[in-house]
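Next up is one chain by itself, shown in structure tokens, the form predicted alone.
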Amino acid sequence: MPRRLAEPPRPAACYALTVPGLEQIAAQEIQESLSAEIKRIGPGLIVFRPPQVSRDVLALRTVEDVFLLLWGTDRLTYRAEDLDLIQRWTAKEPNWPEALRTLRQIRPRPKGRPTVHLVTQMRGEHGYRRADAAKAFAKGLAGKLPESWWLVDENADYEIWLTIAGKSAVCGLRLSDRTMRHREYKQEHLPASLRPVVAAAMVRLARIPYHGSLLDPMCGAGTILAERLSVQRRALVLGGDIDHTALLAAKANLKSVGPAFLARWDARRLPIRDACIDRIACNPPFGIQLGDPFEIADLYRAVVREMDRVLVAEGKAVLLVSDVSALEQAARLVHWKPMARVRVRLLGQPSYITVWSKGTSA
């Protein structure tokens, strides 16, 4: 009988964390950028299997953290017996030598004695405390990590996470670091500044042509423009704000990612000629930021009218708002067609990324 050839080992699985609501956008980026198979999507979570785990996972824009999946389950019981399962799965399920080899390929070896931090997160009501889960997690890790690694409470070189949500749990070795979530370009911050992962999702939803222009007429700290330049350094981006302090922050943040045209202006009266902008992506002020929610409808009408003026025929606008009804009323006045709506939670309240298309010229 001929010998059967051994099957090649399956590529390792990973999971990514994102802002709840952005899962489908992130999954699409993971598929397109990594040629990965999407295994599972949950609130703020995407489990995927790339052909190989490489530093390419760190280039994803619409996720805030990426982990090598050590184990996962949907079979928690909410009872104290889960603690025995957590300890056993942590000790038995992962191929620890292979996991550590993968980590060393992704993350540079630290200088001096490596440090590691164990992170335990828990959402939902369970018959045990987060501290109990953390203790079971630590017991399962006993003897699995190199003896040279030093356990610390913060600022560690490496992190191993246990995340429990209801009856589900995932355990992972963190491949990313804080710069994936916070971005290295983000040197200056403003109150209520847009999270980079949300800005990246808005840029992705805009589907900007390679040679197309992007305008953010209320650019704040420049996060949306920075996300566009991060994927295409020589892209044509324009931004402005009525607040001089915001423009200084945007200039500082964009310095490291690429050239941008910035100006101080009122978004209700843009110094831009008609029908010359391909895409607009913008995070207008929320009602709570203005102090008077009744002002928002007037502001949206004026801003959307001006956006419509500068957009090319069939151009698109991606706008993040909390008062979606006020935006819809403004959009109807200029006959914009709604294309998509994504619900996220920002500033402690439900918010919506909305996508609109301008009609053709008469």
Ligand SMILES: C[S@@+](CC[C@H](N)C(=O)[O-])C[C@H]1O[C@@H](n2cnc3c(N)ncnc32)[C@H](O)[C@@H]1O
Second form
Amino acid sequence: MPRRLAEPPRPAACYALTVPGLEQIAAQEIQESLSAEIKRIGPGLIVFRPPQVSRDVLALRTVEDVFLLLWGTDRLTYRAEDLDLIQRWTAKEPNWPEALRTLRQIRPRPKGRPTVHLVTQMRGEHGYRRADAAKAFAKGLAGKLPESWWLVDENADYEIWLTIAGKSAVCGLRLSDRTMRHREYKQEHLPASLRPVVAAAMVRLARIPYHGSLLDPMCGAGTILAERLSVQRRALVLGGDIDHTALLAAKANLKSVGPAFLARWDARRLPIRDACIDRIACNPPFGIQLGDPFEIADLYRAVVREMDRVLVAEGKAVLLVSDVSALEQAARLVHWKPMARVRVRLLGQPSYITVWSKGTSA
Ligand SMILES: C[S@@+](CC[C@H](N)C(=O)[O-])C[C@H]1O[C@@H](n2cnc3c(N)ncnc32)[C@H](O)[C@@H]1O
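Now show me the form predicted in complex with the named molecule, since the one above was the form predicted alone.
Time for the whole complex; same chain goes first.
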């Protein structure tokens, strides 16, 4: 029999989904803020066991969704026999009364008859279709959910997910809703705007001192600054952009999270005095966004030189780029030291969150 992730699967285990590449950063946040034990890390997935499952899981910033683990495996066979296992585990493994009790503590009981939606995701080549897995999953759930629950196709009060990726699968009750992934502050979107979890990961990597300042000199819709203010409302944050529309979006998005200094400027000539900024976090335009990849190296050189000028001696910069060699060349010119690099896939292309230290104290 395939080995299960949690033996025996207890409802107190959870799993979180994040952008592939951010697993270690998310696991660290989960450990630190929930005192949880990390059970397993897979692509875009962290299985963890908090001392108790509470609404605190919804305050995590580097994950996009959190689920109560019903069952999990890393021993699928890719063959049709998986379908029997999916049905059997869904029916037998979860402690349903306990799972539903936990769900109600976290998601308030809806007015009227609760609706539920079943989600089946499948990645990788399997000897069965996603629709077959969905059918086996639904069969396993037969008679397990309260009779008053009503199965719908969208906008449900509750969701139960089965996610199959290669030989692994997790099945869970979704504890989060869309606001965890999209954030309530994000009213205005720009095409090049960052996914909030990526911005949150950059803020974590910046390790900003409590009274430290954070600058995003090309702030777009302000996602990075919003993530900083979301964890510390009175933090000192400064941002700017060359584009007026981007600044309006940043203003709208930051309104609900906290005060920020925002200005229209050219990041190659910042109206900021020398050596007064503790941290910079920024994602400059990618080559494809500028239209001409050759312009990128010039832009990075000019912007990094200006960042170096405004950073304090022990300052650090967290920069998300796609063309990492153009950034490395620019960083070499100002003698920045590389501290970390995290690969993530954004806008369909590999990108890197890079951490740099201006001073010698890496
Ligand atoms: C990839 S976007 C930043 C997205 C932002 N992090 C967000 O989440 O919305 C890059 C931004 O750099 C701005 N930009 C490009 N060249 C600039 C320059 N020379 N000075 C300031 N901003 C610039 C663009 O207008 C754009 O808003």
